[in-house]
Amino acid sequence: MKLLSVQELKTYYKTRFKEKIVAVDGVSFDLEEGEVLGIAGESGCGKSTLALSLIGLFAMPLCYDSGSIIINGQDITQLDKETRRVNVLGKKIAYIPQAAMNALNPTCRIKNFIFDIMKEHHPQMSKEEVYHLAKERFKDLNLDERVLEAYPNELSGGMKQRTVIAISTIMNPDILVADEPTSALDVSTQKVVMRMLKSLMKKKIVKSMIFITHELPLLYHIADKIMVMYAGQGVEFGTSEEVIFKPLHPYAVELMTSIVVPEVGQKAQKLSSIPGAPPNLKYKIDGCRFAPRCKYVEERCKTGFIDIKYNEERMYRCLLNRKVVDEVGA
């Protein structure tokens, strides 16, 4: 069952000088029930902007331009801000912010965050009912109920992260958008958070998840499918196995070869790097956005619009013919 369908989504930032910077430019993908979609790409490629766009959080300077975000058959871009806030956010789709550990007001107890959320969405529930619900949810996610009485500054970084995840999923959203939920955590705490996110799916607390990260090895362990983004566009989409081990787009190839491999004999080898820098999205870009950095670039790559190619169920945005793509991805 298709829970989310995003078609040709375009969102932009408006600067104080009235400039328009298109940060998400024509992104399309589908998310099925029970799937985890991983989104990868370097800093500034539009991952976090896409996350904010998916939950309909269009507030200056982020603005909606065009395209659709269809959740359970309803296009949320056609709803007004108040309707999205009350009927969509938290219930149909929830969000774990990138700076989750700094998302909690240090002057409020954890239980008060949950009281405020439920008061907005379920005003008929008493505080006792909400507290009981929160206690059960924290228990489901292996969090001690004493955390509900704590202030954020009394919690460690890992505890704050797990608490934010519990709060974000308190209303059992269909879709959870996790924006780099393991960043700034040590390896052991990352493992705990990853297990927690997997348990959300296993216990049917959330039906599907979008997992955004810089750490590509994490995607192999948690994601069913991966979308690689570059300069505001989706440049490759496929299963985790295909994208990680047999990438088709030259940028995806370079991205995957930059991963540290903990294998015998790999220590002395130099890591691959991508020369140059991403384009400035303030200006109109003609041709392939990766062309200035691509070692396989051809003259035809530098002009016109580069449309998406389909290879069975995979998608990639590149003009290279099938033979060249196979050689690049080998």
Given for the second form:
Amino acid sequence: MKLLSVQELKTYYKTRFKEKIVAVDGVSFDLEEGEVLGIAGESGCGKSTLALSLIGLFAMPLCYDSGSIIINGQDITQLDKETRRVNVLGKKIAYIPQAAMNALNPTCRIKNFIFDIMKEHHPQMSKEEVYHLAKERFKDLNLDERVLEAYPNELSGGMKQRTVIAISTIMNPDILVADEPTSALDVSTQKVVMRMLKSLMKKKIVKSMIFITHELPLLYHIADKIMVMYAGQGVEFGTSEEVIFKPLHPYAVELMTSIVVPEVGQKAQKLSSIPGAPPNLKYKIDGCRFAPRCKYVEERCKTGFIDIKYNEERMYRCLLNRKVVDEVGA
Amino acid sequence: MSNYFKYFLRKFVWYLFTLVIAIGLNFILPRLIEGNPVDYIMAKVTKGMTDANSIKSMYENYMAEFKLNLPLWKQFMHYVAGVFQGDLGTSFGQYPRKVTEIIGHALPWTIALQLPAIVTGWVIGNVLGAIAAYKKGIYDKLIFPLTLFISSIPFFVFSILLLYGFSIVFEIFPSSGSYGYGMDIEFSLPFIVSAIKHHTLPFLSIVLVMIGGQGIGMREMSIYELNADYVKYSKLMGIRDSKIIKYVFRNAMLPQITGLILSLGTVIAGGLITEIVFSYQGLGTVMFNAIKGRDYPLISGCTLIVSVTILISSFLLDVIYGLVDPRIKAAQTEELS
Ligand SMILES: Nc1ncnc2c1ncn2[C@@H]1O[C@H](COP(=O)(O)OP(=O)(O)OP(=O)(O)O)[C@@H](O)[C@H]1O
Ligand SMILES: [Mg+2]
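The form predicted in complex with its partner chain is what I need now, so please give it after the form predicted alone.
Shown next: the complete complex, the earlier chain at its head.
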């Protein structure tokens, strides 16, 4: 069943100087119930912006331009602000912010923050009921229930991260958007957090998940499908197997080959980063956005609009003949 | 015994130590001013006298009376013994009034002037700062430069400007004193009206200064808090704006509490110049006159009161801060381990 369908979503930042930075430019994808979608791309390609846009909370400087976000058949971009706040946020779709460490109010006990959230969405629940619910949920997720009584400064970084995950999912949202949930953690804590996210799916606390990262290997273990983003657009969409082991878009190819899959006992290392820098999203870009950095670039890549489309069962945004890419790449 | 309690016990001992040093300085500093106080008194009382012998014996009488003929360390012992008995000595300049009596008369006026002014200025300053940060736009464009302007002017300039504007150019308020000349302190309508009229200008000049400083501080803090990650996260979890504003302003207020308590600590000394400009009969004026007359015991008495209030307020600040801010509490308990 299709849980989320995003169609031609376009959102932008309005800067103080009245410039428009189109950070999400016509992104489309579907998410089925029970699926984990990974979103990968270089820093600044618009991953976090896409995540924020999906929640449907457009607050300055982030603005909505066009497109739809359909959750369970309902386009949430068409809802008024108040309805969206009460019925969508945290309930239908929830978010784990990129810097989850700092996402908690330093002078508010964890339990009081949970009380405040529940008061907005389930005002009929008493404090005791909420407390009970939170305690059960924390136990369920292997989190010390004493955390509820703590202030954020009393928790370690990893603990804060897990607490934020537990708080975000306390209302069993249909979709969870996790923005780089492991980036700031050490390896062993990363594992704990990954396990926690997986168990959220297994326990059906959340129905589907969007997992954002710039570390592709991570996605292999958790994602069913992957979307690769470049300069505000999706450039390749496919199953994890396809995108990780046989990427087709030249950018995805570079992204994959710049990372070695680690052998046993050997640390993963980046071989090379892709030369050049992504384009400035302030300006309108003609042609393929990756063209200036692409090894296989041809004259026709440099003008016109290039759409993401199916080509021999695979979906990617490139004009080039696969054979050419493979030959030059090899 | 909890760590928290231990922390305060240790702090308390430190404050006590500071107090002892303060008492010593209060004693010694006035005595470093050039000039002998008895000369001033003699100049007053011997006007017209010509008999050198009687002048000399009077001089020696005064020296003995004020114990100025004793070595400094002995004077100090007398002073400390007095302090612990609640006796701050006898004023030289207003002989034979006791220092405690003079301070006791002046203190209520100072407190009545400063306390309401500080609290009012603090509240208004914080509200304005918060509005400027939250509403932005025209509010910020108006409030920010205004508070910046106010806080960058030396505070006594306000006193003088207000005095000039409202009591000399427009004779709306009296220019000096705490109540009408020749009135008795009593609970009557004319007296109260007169006291309020005399109170207004010095009150306003302190309020304005407070508004300036606090307004800027609060604006900065609020802008910082409004951009904090927890604000965004709370929004994303569907918490209503009014609630988030409460989070933000509670957090932004915390450092402002320091401002309030520190101002309250200087409640006595803070308005010194304002009092002098308006000849308001508070402690500031008393101290000013005492310094002019080399009235050692009175100077020491005034500075002692000032030191004690500042010490008490800093101690309270420590206690209150730990209670309202878990981060500070954590830091306080950590200091021990
Ligand atoms: N508040 C903002 N105002 C203006 N521009 C912004 C703002 N936040 C992000 N941008 C711009 O939008 C683009 C996308 O940023 P975004 O944070 O979505 O990238 P990201 O893919 O999440 O990067 P990272 O991996 O570093 O988190 C960038 O070019 C960035 O400069
Ligand atoms: Mg990001």
